[in-house]
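The chain below stands alone and is given as structure tokens, in the form predicted alone.
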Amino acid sequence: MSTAGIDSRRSAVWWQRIRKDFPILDRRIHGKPLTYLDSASTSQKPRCVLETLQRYYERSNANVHRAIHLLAEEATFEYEKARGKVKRLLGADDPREIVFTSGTTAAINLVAQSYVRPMLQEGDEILITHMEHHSNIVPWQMVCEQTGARLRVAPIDDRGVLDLDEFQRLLGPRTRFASFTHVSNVLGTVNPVREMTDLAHRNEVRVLIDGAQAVQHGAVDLAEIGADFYAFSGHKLYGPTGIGALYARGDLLHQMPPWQGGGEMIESVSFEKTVYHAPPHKFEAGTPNIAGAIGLGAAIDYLLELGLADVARHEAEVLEYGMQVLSELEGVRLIGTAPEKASVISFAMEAAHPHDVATILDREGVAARAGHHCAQPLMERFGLPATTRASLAVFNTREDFDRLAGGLRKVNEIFG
């Protein structure tokens, strides 16, 4: 879609229209319809990322890198641009910084295995925060276990904002690496990751920032953050599940052997020695996710149309009078109240559990998810077993939290 001559301040009938890319919008749920809040989780799809995995398959099927046959040569040639739109979203400087991976949790797990863990002795330090994923908690448990180090966690306080002053205590002369969320899959908190990485850097420490609450709600800049690692998924950015991308720096990519072997990622097999890749081929052995990849960059070629500052702009008006219409439900507690927040509500509801919240407002036309959303440490620090969580994307507006309270004021009628 073309979004020439529009005024960097759209209006809200512009984003209202914005539904009309996304096809599955257009269904009803229990005869309702679909008011979707779960993006945190998974984003919807635009037509033109539907559109180009259609047409990949249609008309370019075939596996990259390997044949010189015309197929080969556009798949390989789509695969490689996809690449280049990567280091274009994030600002990196090269497009070779960049690794293609199944998604965030891969892409840690990569960093976690084939950097961190050669570095690491018995007693030294992981650093991390109380707000993390488990996807940033678990692969690092698994590399302490094999090392004998320590993971330390930074804490946050009651509005689930970090305690910076704590997280440079911690950071100590046995800290070795520190990883940590850009925003918080539960509380929405949009983390000062250039005042942390700035600290860690001056410790001599390396840093890796999750970026996959980030990347798709406003512009990420790896010049100015500073991180050393940063990994995002492409399906929570419009684009196809089962694709992610990590960035390294290009020393690091080179200092750091490969994870997994396979075909792909060699320059020459004998049964006496193998010659690797450069990276980042070195890191993607076997047959790649090429219809995600090409997906991918089709998502980011859309978000970068309609204007990454415009994004963030709209959804931090929506986000704030979701807050304000939640906040003056009765019985309903907001979870993340900071003041840096980003594109999530998290709250409970005094009347019922929050599984009972989440089937009622799907009777509502009203995707939104409940549970403990992979932070289980996070819950406990808040004292809740799980929350509903309201989740937006570019295509939501002001009259989506409008169902949304809608549905929980019938929670109060029928659990009140």
The other form holds:
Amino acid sequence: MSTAGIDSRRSAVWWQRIRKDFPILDRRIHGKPLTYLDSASTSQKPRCVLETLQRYYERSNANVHRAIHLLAEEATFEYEKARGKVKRLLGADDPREIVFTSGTTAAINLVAQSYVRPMLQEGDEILITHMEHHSNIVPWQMVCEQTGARLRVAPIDDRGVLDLDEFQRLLGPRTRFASFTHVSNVLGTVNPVREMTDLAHRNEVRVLIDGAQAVQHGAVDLAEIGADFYAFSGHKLYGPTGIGALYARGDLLHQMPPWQGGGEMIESVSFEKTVYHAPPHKFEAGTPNIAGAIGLGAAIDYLLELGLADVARHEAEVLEYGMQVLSELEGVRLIGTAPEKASVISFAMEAAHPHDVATILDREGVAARAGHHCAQPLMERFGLPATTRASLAVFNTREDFDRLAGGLRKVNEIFG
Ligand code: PLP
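Since we've got the form predicted alone here, give me the form predicted in complex with pyridoxal-5'-phosphate too.
Starting with the chain above, the whole complex follows.
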């Protein structure tokens, strides 16, 4: 994410101390200190989030929006307060534009089925990019299958930079919707989402931005980006699993039919007619993940207290160091070298398959991810079955990349 103009206020030692906020980082793995470099898969949780979950279950656990007893009131109050925190994180106008979902995947499916599917006719097009996670490919393929629409894919170059001219060219008269990632989970590429949104809007095409790898790494300002929909997952943002959110512009949410039916989303039900609640509750059928939302709220407080501008600057520094260290290692090919890059370093090694690399790293206490990262078309674009991926969080420092490099030297010794 952009760090231009950000004034550093915190030292490397200060960031080193952040580790203490994350109890799991005290663990030893195969007798070695844990070096966690897999936050793009899921982040670790700071103590304040763990304590919030425990406190909620010990003191306030009840269902929301239903009973009038005190516990239910407290649970409802905290759940809705968490919605306000998501609004603040994203710079949305109104908490009613925030729908809690189980994560990014559910948010994208909701938009695909409720907003996009009803408008599609045979021959219409949906535009995505070549660097999407499966969660931002498959839901669109499904609506295409259901309606006869076509998926169009904007290409990327060998550095992993989107071809913006092609993106613009592909926004044609049949394009009905565009969906693209803010930050690539494999390449770390930060897309020019403001420009992409502008281009789409000029063609009267609404957009969804997949923010799963973005919100936790730098300030997102929806007013600035102008997105119609924005999705993210709590578990990648220091919050619990099974919770995430969809931002949707209020007027669009009001047009959308509900996707799933059940309790919580209705005002009244008879066998003749059901009246739905207004958004966002219309889209939250069934008992929601109450503890998850409240835990996510605590994670957002934590992140906002650290200061997202400072987080972005710190992570950018560590990322630059990591890229430097890895580029100097023998037999390492970096995948994803876009000038605008955040939080993720993918690489291939001449000496060994990514799974062997990750196994050896694990013996050194280094948790990195090996695989296709739910982005098989992107792997194919780079002619690889898989990569090894190191991804950052606020608690990572240069020393983590020194340990990673040590592990990779071992890989070269063993397989070289
Ligand atoms: N989009 C991107 C860019 C991701 O990195 C991920 C997860 O890795 C997802 C979507 C899916 O997120 P979730 O599995 O939390 O729904």
